[in-house]
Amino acid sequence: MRLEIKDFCLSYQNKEIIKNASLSVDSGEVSVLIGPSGSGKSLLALGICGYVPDNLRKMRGEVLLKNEVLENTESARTNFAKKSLSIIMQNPKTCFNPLFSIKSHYAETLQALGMRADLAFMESSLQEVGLEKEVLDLYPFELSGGMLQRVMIVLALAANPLFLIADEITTDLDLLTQYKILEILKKVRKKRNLGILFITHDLEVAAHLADKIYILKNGKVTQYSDFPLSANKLALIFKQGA
């Protein structure tokens, strides 16, 4: 199975600040979009799941899923498709309330995707990611960066999904704690068979994971396909431009 972006354009006040992005994630494989801080790679990631900022317009571009075009908004979107595309943040502190506890945060995800909140699929889902049942109980001030990004893991695999997205989840972490996500982002990878488009700036995490990789330069997408590959390469290519 594959989704398939083609042709996605974004503009910021009449000027195209994505323009004609084309790439596609194969079930089963990472497909890793590549670029510098402040390239546009946060954005088609929204863009690619609905969310389009106000201030940002979409000209032109289709999202296809299963060979079938989803909608241009989140909130046109089937209930089929929301459930078969999750996105993961950056920063996962911001998208927690600090007044409610994990449990609460996992069950009002579980009640919008049309799913009962059951307390023994909550526990399994954690140990899944090597998180114990007692997160559940506390707070996300409780819980470390690292341990807080895993449970965002959790919430975007709760509806089983086909794909996701992965935009820059590593970067606020340190080295080992990187690296266990990662490890448990191709644990789940296996298990499921899914799909991941993983966004990142950092070229020795893009040439650990890619089976293929993207790159995100002056608002164009190129597709890399030098394998085997190596930081270095990356390295030698965005210096010499994409």
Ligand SMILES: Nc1ncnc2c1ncn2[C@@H]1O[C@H](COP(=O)(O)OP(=O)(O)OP(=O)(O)O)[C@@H](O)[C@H]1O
Given for the second form:
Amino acid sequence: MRLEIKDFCLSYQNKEIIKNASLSVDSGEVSVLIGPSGSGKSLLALGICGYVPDNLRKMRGEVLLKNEVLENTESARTNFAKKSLSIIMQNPKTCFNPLFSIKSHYAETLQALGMRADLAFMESSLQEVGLEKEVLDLYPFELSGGMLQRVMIVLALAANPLFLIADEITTDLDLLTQYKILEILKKVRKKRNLGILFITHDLEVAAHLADKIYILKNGKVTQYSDFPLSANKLALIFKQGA
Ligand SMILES: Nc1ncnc2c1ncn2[C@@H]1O[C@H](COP(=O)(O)OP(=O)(O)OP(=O)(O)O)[C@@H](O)[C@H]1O
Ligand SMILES: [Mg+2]
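Alt. form predicted in complex with this ligand, vs. the form predicted alone above:
Shown next: the complete complex, the earlier chain at its head.
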């Protein structure tokens, strides 16, 4: 199965921020998207899920999932709710409300997905990412950045999506925690045959994880295909601008 983005184009006040971006992700595989800060990676990730900010315009482009075209942002959101596509954003600390426990956040997510807030389900899904069930009773400020990011993974996987977009999910974490999060992602990808679009600045991580690599620079997406992949080769291309 394939998630495919064709000729996606976003503009701001008549200036194209993303020009004809095309890329794909296959089930059970990791496509990595790299690009300099401000190149539009997060906007593209949000656009794929149908969340184009109100002041930007999607000019062209299609997102196909299971060969079905998501014609506009509204149907993309419907599809989002239909649980096929999920996204994790960069900074988990900004995604949680300090007044609510992890259990409340989880229950709210399940409700939004039309699922029952079943305690046994919540507890067992935490195990998949190496968290104890007691975490449910804690508040976000009682968890480390790595633990919060694991909770984000659990919430993103709650509806058993086919595809996951991970936008710089390891950027704010120390090296050991980054490694642990990547290992968790690899494990769930294998277990669930999940297709992952992994967005990162880190060329080592990109070379290590990727089945396919895309570079976003000056609004254009180019597929990188110089196998075997290495961080050094990528750095060169990255500098030159593919
Ligand atoms: N709502 C918006 N309105 C206008 N411009 C925006 C909006 N959101 C983002 N931008 C601009 O679009 C460009 C791309 O932003 P985006 O956040 O997608 O970059 P990024 O590649 O994810 O960067 P980083 O690696 O730092 O996360 C930036 O120049 C940013 O200032
Ligand atoms: Mg970003």
